[in-house]
Amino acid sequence: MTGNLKNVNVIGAWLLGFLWLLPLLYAIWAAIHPIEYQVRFDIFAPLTFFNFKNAWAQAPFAQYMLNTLIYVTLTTSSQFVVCALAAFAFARFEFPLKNVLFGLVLIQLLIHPEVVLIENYKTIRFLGLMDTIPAISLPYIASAFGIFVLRQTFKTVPKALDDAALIDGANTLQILRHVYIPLSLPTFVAYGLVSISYHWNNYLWPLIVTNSDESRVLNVGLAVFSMEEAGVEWATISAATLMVTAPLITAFLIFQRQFIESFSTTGIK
């Protein structure tokens, strides 16, 4: 009975995996075949890369890619700095209302980003940052999830290492940099992968605060490119979609082992 149930689970997992891959498989088919074969599945259909050239020529995807790389790098690196400092304070220092403040940080986990869109928009407009890449990054720099995860990891570091570093003449920031961060690298890797994936796929907030190609990211650019009134064929849209998703897919395939090991080490679900 147990063996039959295991077989059913395996078959179900393969079926769900195939259903998850089905849109990607169709996008690959449509992108590498002529337009007349985008809904005709002929095994002898000729291959072509014209759809990729056509998509690349119709929209400034190079600019979108550069904007996305700057946005993701700026956001993730800023989160590492801010979250590490906040997590270290909550993990190792005692100060008034410490638990209350940490509770307020955790409340942020319960608030969906869309709830504060209007207030964030007002803030960005007040600061004069509309239609800029920093405007996209600013609301995400202080991540409650990052603070929580790093705090839990920092609390596992033996306090004796702090005392040893102090005896050697290290100050607080040196202790964080040379003791806590090296011992927490798996957590930083796991959180960094989550952050990069989320912000690479972020759509709604970048759509609201950007108005020009000079600041648009890939997802917003793809949405503008694939509007119905633009009259773009599905084959060209599929090629553009693959260009947008290829960096993440490639990175996952290359770092798949590190990705899984980081999550199993840190316990992030």
Partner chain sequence: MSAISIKKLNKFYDSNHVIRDASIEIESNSFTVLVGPSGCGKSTILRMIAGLEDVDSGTISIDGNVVNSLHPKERGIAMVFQSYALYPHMTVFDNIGFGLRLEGQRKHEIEAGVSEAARILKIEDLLDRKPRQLSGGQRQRVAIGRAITRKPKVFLFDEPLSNLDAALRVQMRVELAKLHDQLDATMLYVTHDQTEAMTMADKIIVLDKGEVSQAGAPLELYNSPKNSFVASFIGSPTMNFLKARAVAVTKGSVTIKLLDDLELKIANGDTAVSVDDELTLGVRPENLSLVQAPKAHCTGKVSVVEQLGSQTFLYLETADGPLILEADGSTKIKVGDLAPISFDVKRCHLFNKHHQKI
The other form holds:
Amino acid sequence: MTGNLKNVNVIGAWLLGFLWLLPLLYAIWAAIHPIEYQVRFDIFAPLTFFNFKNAWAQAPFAQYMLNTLIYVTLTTSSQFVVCALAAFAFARFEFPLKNVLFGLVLIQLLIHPEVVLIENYKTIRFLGLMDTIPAISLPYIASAFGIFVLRQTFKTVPKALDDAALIDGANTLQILRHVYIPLSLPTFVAYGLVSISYHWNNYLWPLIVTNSDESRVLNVGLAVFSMEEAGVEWATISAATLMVTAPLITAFLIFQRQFIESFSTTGIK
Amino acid sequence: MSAISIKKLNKFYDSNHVIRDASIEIESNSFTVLVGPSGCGKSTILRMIAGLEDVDSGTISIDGNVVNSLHPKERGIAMVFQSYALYPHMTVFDNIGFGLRLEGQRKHEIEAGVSEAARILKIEDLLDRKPRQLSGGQRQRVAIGRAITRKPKVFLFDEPLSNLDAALRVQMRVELAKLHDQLDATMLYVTHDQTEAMTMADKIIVLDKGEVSQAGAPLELYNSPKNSFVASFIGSPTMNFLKARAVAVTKGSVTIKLLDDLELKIANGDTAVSVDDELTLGVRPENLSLVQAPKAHCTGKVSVVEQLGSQTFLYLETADGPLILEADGSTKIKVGDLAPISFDVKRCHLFNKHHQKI
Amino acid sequence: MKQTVSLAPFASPFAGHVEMSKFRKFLPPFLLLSPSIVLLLTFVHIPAIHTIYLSFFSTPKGRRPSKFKGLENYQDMIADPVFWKVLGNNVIYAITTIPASIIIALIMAQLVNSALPGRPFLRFSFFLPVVLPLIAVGNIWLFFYLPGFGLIDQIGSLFGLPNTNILGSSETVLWGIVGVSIWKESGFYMIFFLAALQGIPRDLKEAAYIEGASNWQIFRRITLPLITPTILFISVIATINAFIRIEHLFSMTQGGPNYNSALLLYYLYENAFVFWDTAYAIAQSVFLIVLLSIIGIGQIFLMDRRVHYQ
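With the form predicted alone in hand, show me what the form predicted in complex with its partner chain looks like.
Up next: the whole complex, starting with the chain shown before.
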């Protein structure tokens, strides 16, 4: 590669990188400056925290944040348990109808929660769980995807370790708990990161099954807040948007490599 | 009393009958070796004793109790695996103490159990390491340590030395023998290596295609194999086999004729042989000798000379077939020489066409 | 079964034991599977079947129970010009966003995989949109597109261009949405290309380089054939996403103006939870179920293959 061509590449790459950040940078600019500087790009424009305070005061973001944390934690930890149990059965047991059952599980990859949300809405209402956090979690807990990736990982655990654990006196659950799960931690981390960001970003289902601030998650709260007819200031909406995404952006900044590896090894959002 | 008593054991994998009516007695405090070529079912039997494979029919008793349907942990056994099967995510301490932890023992009891095993195996300074930081020999010791802490009635070893290099294997054999004396426990050891079997065992059980071929003390198997399979499997280099035909049968001896009409009179206790029967003559390399030409039974052309120092193995082409002969370490014979050979007829074996000793 | 037959001569004295042990052997896997099976039946299989069943009935209203309508809901769907418009939007949305984001993702992956300075910055910047919620992304872009105030008009005004109203005009609104989607998804697809590129043996490229191949020839003859399975895999995921990732519509356009930016799932949501015409929405669900299942079968096939590669 000649020097010139390389320089063109570098400049092009950096331009693309900058362009990709631009929408976010623009929102940040609006959020941290007084309203009169919204579209005046002056390096010396005074900084302000006012927009964040304003947004924080206008909607119960702390409650939304707490709800989101509960929802995401509940969902991901339940997924770990339920999917690990099923994945263990598929990875290490022979039983009648095994392939049929595995096929039934994989069907979930075809029937996305979005296409059956009307029926699931009725089910949640029937169970009396409307407007609760478990209602948001329930349809996602048995994740075909989780079962699939954990099964792949469990299959790589040497069978001799099962034998050794059996002789050491372990029962089925103890083998899972003390041998398979510790040896599959990287997969749990990867799947966990993917699941957390999926659920942090989930909107349509939480919108449908929640209708009060007590159970709304950040995304729904943010949408309700920014769609209010009263005409909220742009700067305030930008600030609210940044507040909602800040935990994710921070987590991504810290765990960038893990995030990228997780998404690429597990392959689905 | 037998520590392990196996009666009419059978095992099928789909339609493959892998263990056929195997009956085995293993004496208390013995070091018994189950030996046979790969695929003979020796590991399957061991795993059935351990409770890792289901029994299709027959019974396995340990210390007089039938254990067919017991969980492995209820059988009073411990097992050392070919791959060691150490838990990669646990330290050596946790590997050794895992069984005690599952039993719900207290912390100080676990520590006592682990440190006793570590002391016996001299691995006290490795307790904080993970298995991947250990050499093959050290991993082997940890695997044995894990077995010791269970204080089992019976130790089961599944080819535990086959992943070690030759020198370490010899050293570990000695240590296992010492450990056997020290622990005063019953040990059942599976291997495909007849040298390991011969050097370590009180009793050897030879398996062939899922059946017990012969059981007995190492020298008993070596000197009086019941069939040509055991005769060929035990001993290295392997026994020579030559085609033969019975020409005269008397009480206590059979005269046979080899391919080149050489006649040999072989001592034999059985008379179920008649003239003209097709037989196989078996003779070990050390029961052939180089002699002065007049005393020779036949001559062979030397094709390979293998000098091991204390002895020399000669690979010979004779009119009766190929032979391996064990000669002195000092022999001067060279490739291409004609060697006069004598058979030690008192130590020759005859097998009928069903491969049984006669 | 085979085993039981071959056991017959031996099984008799232990028949009870054999049955017992079979039960004991098969109980644990079924217990392990039971939570998943119950949840999947409740939230996937039964709803899907029930959706198909209900699509032949009318919406119950007040005291009026639902009654069998045969294919009427589907006939309504076919006769509904909005449905066709929305379906058309979705097809345009898919066939523009998918190739564009795949090409951009491939360029991004090449850049991040090269020896350029500042690679961590590039990787961060390209992947960041992936972790952001689409709702929030919608807000950010809404501001970006804002007539007069948005950055696009700000830059345009520097060159004396008139103000735009990308999201307010029927002609441009769908392109506004397409832009957001490309921005959001490219970084996600980039990481698959990155993994694929890193899997190409270096000596293949070096050998071609020594033989005098140009960069373009190396890309065309070596890189591209080797990453074709990845392109296929991404295309399938991207197609599914084009039908189910619609949250930005909520914060940006609500499908408007005049359904010019509405996508299928959004229209379905509106019918079900805004107009409460459940029967009609359910017929649309069936349409989506069938469509996505066909695409998804391809996905499972590719996912299995991918796993075998690794």
